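First comes one chain, alone, set out as structure tokens in the form predicted alone.
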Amino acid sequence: MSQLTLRALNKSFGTNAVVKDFDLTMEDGEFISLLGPSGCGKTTVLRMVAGFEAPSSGAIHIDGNDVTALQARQRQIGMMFQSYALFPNLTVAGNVAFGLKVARLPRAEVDLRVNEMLEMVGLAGLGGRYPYQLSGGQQQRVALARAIAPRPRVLLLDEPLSALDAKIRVSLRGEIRAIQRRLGISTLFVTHDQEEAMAMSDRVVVMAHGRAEQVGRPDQIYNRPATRFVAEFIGALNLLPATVTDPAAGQLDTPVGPVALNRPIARSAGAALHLAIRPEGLHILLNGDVANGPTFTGKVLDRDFLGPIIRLRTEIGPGTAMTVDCFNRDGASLPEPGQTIRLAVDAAAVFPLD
């Protein structure tokens, strides 16, 4: 049984529609990222999931039941937020235990439960704190804590690493994911990062303008993108324009010249589109290399050393520029600006985006 399903859901707040015709269905145990631009709706979504919302039409169901007209309390919701949220009054332990407390669970059973919790956060001996006491990395542990002791039946993660450093996010991201499929809990998490997302998820949905653009593996919606604005605001992108020539051989042209993809095109002569290709799809041509694919020949403009990634600008036409990605090894010589270079990309690389 699927464990979250959302039909047509839409949101409207006066004449601003935020949310239409949203769908999605998660399966138990299952962790999807709502990925998206600032405005997109897909902080609406989470908070219709949890019932801080209500949905101007569509159903929300979880484990079959229809829970739409359920308040937030009655839906068995685990909800961690990008603020924290803890309680400053209350220890660490004391945060954890509310929501036990609230559901009147034994005093014994508040106990272990909390103490196991803390023990899976990695906060075990902490629970004499205040949250004022703690990094803000252990008081988003606190909140991941609180949220799963109650075990719930969805976990909703609100963009709960936007407030942490770059070094922690990438730990606690980890652990995060770790103590989800541990636990088996459905999860929906709700990002504007890519590479969480990505590295995160068993399915990101990409919405833009209230709605799902996309829904997919990381690795479908990066490397075969359905729409120009998923292919964009996912990672580096070479956008080529082009006109089909000879759709059942692949045939194109651009303008720095024919382009092959050796495959048939589903578009029909004359059309227009654009040839989509990523950084690291291009490489270098060196003297008696032989291509897989289209190749270019192009001036590099600029050079800009991005850790392992050394990324280069080059000029394949006039106003026409082409972005590659090359690993940065010790002792690579790579070319400087200004030189002359041949680029080769496999026709399989290349993906067709009207």
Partner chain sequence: MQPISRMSWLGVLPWFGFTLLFLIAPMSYLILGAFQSPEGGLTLANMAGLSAPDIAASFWLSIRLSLASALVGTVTGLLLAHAVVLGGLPIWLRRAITAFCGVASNFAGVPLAFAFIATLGRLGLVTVLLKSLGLDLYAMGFSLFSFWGLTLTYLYFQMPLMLLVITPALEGLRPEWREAAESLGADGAQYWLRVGAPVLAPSVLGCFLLLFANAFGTLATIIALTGSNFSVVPILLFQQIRGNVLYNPNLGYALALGMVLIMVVSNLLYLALRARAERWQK
Contents of the next structure:
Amino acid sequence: MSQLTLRALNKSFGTNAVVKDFDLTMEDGEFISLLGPSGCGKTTVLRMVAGFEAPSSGAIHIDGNDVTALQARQRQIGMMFQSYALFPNLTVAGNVAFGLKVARLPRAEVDLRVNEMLEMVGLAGLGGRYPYQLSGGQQQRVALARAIAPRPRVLLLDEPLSALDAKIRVSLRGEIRAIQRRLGISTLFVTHDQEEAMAMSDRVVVMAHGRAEQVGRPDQIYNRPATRFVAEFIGALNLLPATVTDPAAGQLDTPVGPVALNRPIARSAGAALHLAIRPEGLHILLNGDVANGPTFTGKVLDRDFLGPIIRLRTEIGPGTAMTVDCFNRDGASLPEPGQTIRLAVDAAAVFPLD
Amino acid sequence: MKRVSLASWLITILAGLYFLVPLYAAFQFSLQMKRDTLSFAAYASVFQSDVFLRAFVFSLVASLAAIMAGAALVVPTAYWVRLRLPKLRPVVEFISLLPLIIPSVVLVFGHIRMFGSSSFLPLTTTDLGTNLLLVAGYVVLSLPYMFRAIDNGMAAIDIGTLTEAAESLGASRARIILGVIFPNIRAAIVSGAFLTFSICLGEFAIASLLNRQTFGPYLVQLGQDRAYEPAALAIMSFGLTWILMALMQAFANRKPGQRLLPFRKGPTR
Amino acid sequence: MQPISRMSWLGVLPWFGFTLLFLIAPMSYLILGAFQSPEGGLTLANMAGLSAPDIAASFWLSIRLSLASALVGTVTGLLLAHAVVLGGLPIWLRRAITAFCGVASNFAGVPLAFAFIATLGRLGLVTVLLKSLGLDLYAMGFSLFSFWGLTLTYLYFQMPLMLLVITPALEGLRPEWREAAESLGADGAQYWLRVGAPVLAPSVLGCFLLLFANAFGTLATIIALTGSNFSVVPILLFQQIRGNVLYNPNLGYALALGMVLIMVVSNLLYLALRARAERWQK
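Can you switch from the form predicted alone and show the form predicted in complex with its partner chain instead?
Next comes the full complex, and the chain you just saw is listed first.
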């Protein structure tokens, strides 16, 4: 449907800069998440796109037209709020019809579109109810129907799932994504929940301190985090301090012995950095197994049962901890706390960070 | 946005004028008792009057009596109803709020007829009885405010759990009420007391119809007899109301705890 | 839960005894009296007597005065509350106004009347000031001791009361509603017409009734301003108690019952509307 371009957006409240030099180009029909901790500026970006906040500098284009100076009501955007924000005095149908009536569509067309929308979000037949008579999940479906009924050029979602129960959250996010795909509507989604962002998005923008730290597909963000912030914010992570000894050959020295990555490192010899290893990248070496990558020897400190995964906390050197995730296979023998084990990791799964 | 804000300022300034001009006018007027010079003579005249002092003290005593009687009636009832007799709650609440819809002139009418000379309880025939009736009237008038304040105070501290906790520690019933409940709702009682005070102090209809020489009837009489003293009293009354409300706010907003609970006295490291 | 023992009842006995003696019984006495003839027989004559011209006129005057003062109080209080809550005033001013309103809504009765006499009485500050500017209020027909003078005086406690009771409703208007409406293409007027006003309406109407009841029971302010010349119902009842001016004690009971009935009706409507308004406040 539409392309959204944000160019060099800045926003300050007083002396407090909350968004700094934010650039983003969203392709037609793309689903992009703004992910970050609270206070990272993600909601402010969304509100600037919506027209509720004016950028201190920078420009917002929709389909090549500069909308920076337009008021919210002139931008043809649809928005879902964390708190649903349904109009309490209007019925479900009245809520969905709101944007259509404001646009002065003929009555027959309004009714037709309202029914179509309610059917799409699975609320056919509930048009006569009032918001207070609905569950949270139903209310948010109405909010979705209301937002997309006027066929907005861009859909903006401001943490629409965070007020809901865990189960409904998961099922509703699938439905939102399915409807978004079906309508091909360009969507900007704000969340602090990495799982949500990973599961729903074409691309994810990880934000910190008002800046985009990394923009990429979910798998890129997870497997190849560009910065230490991204690596630590997404998923669990082990960080091992290291010093480069031979950049060309990929040799490093760590407190627990030398590590070889067998690929060039873009640092000079003697540079200090961290080696990042995901817990699920490590595996336990049994007697006789041969490792083709770095190995560590550690003592098991404790063991957490997490259902599909069993998480081991080990100590691979004085004061150096390493967390390991193992799949929970029935009958598999797992090391007990106090036991000494050997860990191995594929060199490709070890990435250097500052 | 700018235009809305401008209109807001305009409305606020107009309202401010409406509220402040009468206060200023009364103040200005109260200073003009002595010809050609501004003085506090009207205030001095008020304070030197025996009638004023007697009426004010009488009102003070009657209000305090009403506060104590009201608290003594409402606290145990609110506690019992929350704890043991929740079925009675709608009844107690309804009766407590009833005085809101009964004008005081109607209430005192009922009292005069009910406790007149031919009554089974002829309170109005003696001075003491009439004074008691005045206090009873004040207690009824302030019942809704007292009940709400205390009931809200009890709701805020979860009286049931507190009582069970105290019982599990072996406390007796009297000890629970005096040692646990009362200290925790003291702020609520004080806030209800200030409201009662501000209602009773200047009350007119009941006192006047019972022929009690309290502050309210005194003010009306003064308004008919004098020119400058009423203005001075208006200013003083406004100041007094302000002080009472400020005190009430201070007590109502204070969190129960800290000073009242000994085990929180200092950091326990 | 412990078993309810007979002793439990002792805890509430003093309270029930007191309210029975000093609230329920006197009110029942008046209500019964309203339906009794002086000889003690049941009759509707007293209630019918309320339609006598002078009594009906008193009720009508009371109702008009209460309506006018409630209407003016509602409108001005709503405007002020809107300015204070949604108008973007600095926070210290908002706090100051709210605190002042807490005081002013309790500043009724005789002192209020005195302050207004010093302002708009024949020799009041504003009257004299305007006269020196060539605007003679009293020559133009205004009097503080008239219908509109009383309305203006009542406003001093009605407007603050309105502000205090409507503020929660205005704060309940969530900013997201406005933003949602804007994102759907609505301008400010469309938002107020379709969402803001309908959401506020029950609260505003409910507050109006509260203000009405508040004005209806006011006695001391009128007496201090007009003596006993302004014959509203509370004054009529006051005089009846003092000196049986109606020459029929049972007619007095009917008068009292009439007052209570009007208070009951307006308060019931208030409660009903508040329940409707709270349904939306989640």
